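Just the one chain here, laid out as structure tokens, in the form predicted on its own.
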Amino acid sequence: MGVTRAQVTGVGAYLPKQVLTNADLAKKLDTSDEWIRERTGIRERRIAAEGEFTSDLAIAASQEALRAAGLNASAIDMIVLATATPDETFPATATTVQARLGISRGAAFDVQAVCSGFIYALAVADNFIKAGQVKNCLVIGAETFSRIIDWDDRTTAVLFGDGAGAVVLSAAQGDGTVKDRGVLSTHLFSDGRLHDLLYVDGGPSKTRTTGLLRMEGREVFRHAVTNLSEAIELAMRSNGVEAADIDWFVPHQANQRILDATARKVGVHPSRVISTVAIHANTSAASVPLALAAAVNDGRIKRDQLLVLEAMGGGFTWGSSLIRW
């Protein structure tokens, strides 16, 4: 008996033009290009112009992926956006991406899971089109995070820039198995009592204020590795497959330290693991998509091959997801 599996059909991003470097950030803070990379493996972070939204990233990498998978945007059904960093406290910028795509029916809406936020939003489309109440779906992860941090504070200063990236999603049917190509499976998690190790300071109903981001950067990190590689495990487990049989890995792009660190713990080597840190620096939630576009666009992920994809946030959040491309 057949099923219904949401197959990726199109995959899109877009990076601001301005290129902030260690080197930029070291006339300003106590650190070094040295140091940051040492630490994080982070070169290069790309920041928002003044007057760019997260919309407009968002707009610019769902063209872009409606462009791979050659639908217009009237085909779209319902577009799920996962941001950290909204345009707005509301309406969500789902709904700014819908009208200025010229999108007039179907839904739109935020997903907020910070880092997480992208596997979130595959994992709510995923059910969508498996229930047969969407076709066509895109989903988005886009982020002004440069908006949100401390640029006085060197611990969060140099990790973290602005993109965004983003799939179509169509029904198509599939057989049953681990053959068929499309999202095989989505696995979510959250631990409300990790809240203090990541977090912004402020929001409408505390403070009034848009608030400025704080981590405990050590702890972040133990937690991480435990919890990515678990979720990694149970998506491979989940669908009767092992390390060895995955093609690809697509992380969260936080730390190539945790990155390098998650991928040990699981048994993958390093070739297999897809790497855009360096010169994206962490972009929260469009970080998945980025560093897929990357991959695609460049011919490593081709047709049929198996991806894992996995994301840890404030929160604490965290998922993964099996795809067959």
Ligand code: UT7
Contents of the next structure:
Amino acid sequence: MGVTRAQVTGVGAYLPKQVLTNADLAKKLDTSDEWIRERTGIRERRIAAEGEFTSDLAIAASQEALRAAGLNASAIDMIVLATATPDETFPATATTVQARLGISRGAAFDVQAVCSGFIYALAVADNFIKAGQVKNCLVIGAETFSRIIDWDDRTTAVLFGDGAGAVVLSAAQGDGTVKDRGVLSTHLFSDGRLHDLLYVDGGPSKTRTTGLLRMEGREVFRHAVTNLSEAIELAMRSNGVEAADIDWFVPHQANQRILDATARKVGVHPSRVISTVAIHANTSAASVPLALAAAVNDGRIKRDQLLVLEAMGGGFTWGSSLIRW
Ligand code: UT7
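Could you drop in the structure for the form predicted together with this ligand? We only have the form predicted on its own so far.
Let us now look at the entire complex, which starts with that chain.
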């Protein structure tokens, strides 16, 4: 049966120039390169420059994705931007991106699901395309978490970085089978009861301030492996595929130990895991598209290969997606 599929036609990434190494952090905090590497796999992260905003990162990544897709910005009908660090409380950062890309039609809005934001944005875009309402959509994950970090808290300050990744999704015809190229399925979950394990202690309504990130890392870790492996297994089961059929596992980049444990649990071989956590750290909603861009640009991810994407973050929110590239 003929169906409409959302195919990925371009991918782009942007990282701020400034590199902050573990050694740099150890000069200001009671931590060490050894601790950070052993517990997280992180070696360094990028930090946005003064005056460089989430929208700037998002625009640079989007321009690269549009170039890769061979599309002019005027062909974009919708922009879905996942971020927990918008330029302003309102309007949506997506509208700034829209204006600066020179687009004056269609819709642009933000999606807030913290580290799962890109999977949520992908699901929204996929459903608009499948419904026939949108032909070409920019899906962006962009964050400046350096602005909501408590730089005196060693339990969180060492974990996060800034960056942006973007994909262009375009409507195409498929046969309705797992052999179709494009997004094959998306699976979203949340459980608001777990708010206190990962949140920001401020906001316009509660405190009239932005607030800083607070996390019970050990508890988040425990939930992450369970929730993510269940979401991946659901994505595989829904499409009638097994771990051996997956060419690339493109996970949210929070901690190398979470990547390893999740891959082991679902039976994906470590050589099939795309990992950028060592050089990007946790860039929240940007981490999955940044990892995608790295593996597409270095030639690992190739046309027709099967990818599983996943992420989990504050809320809690989590989700997965199966994509044929
Ligand atoms: O994006 C989604 C959300 N985030 C995550 O997925 C993060 C999930 N959690 C994690 O990645 C890990 O739990 C962390 C990396 C945050 C922590 O690793 P851990 O192995 O769970 O360590 P821990 O929290 O159990 O802490 C072990 C020790 C503690 O000292 P004591 O109590 O054993 O004396 C901490 O105080 O390590 C100490 N510690 C540090 N030591 C040096 C915590 N942070 C640091 C640090 N440097 N930066």
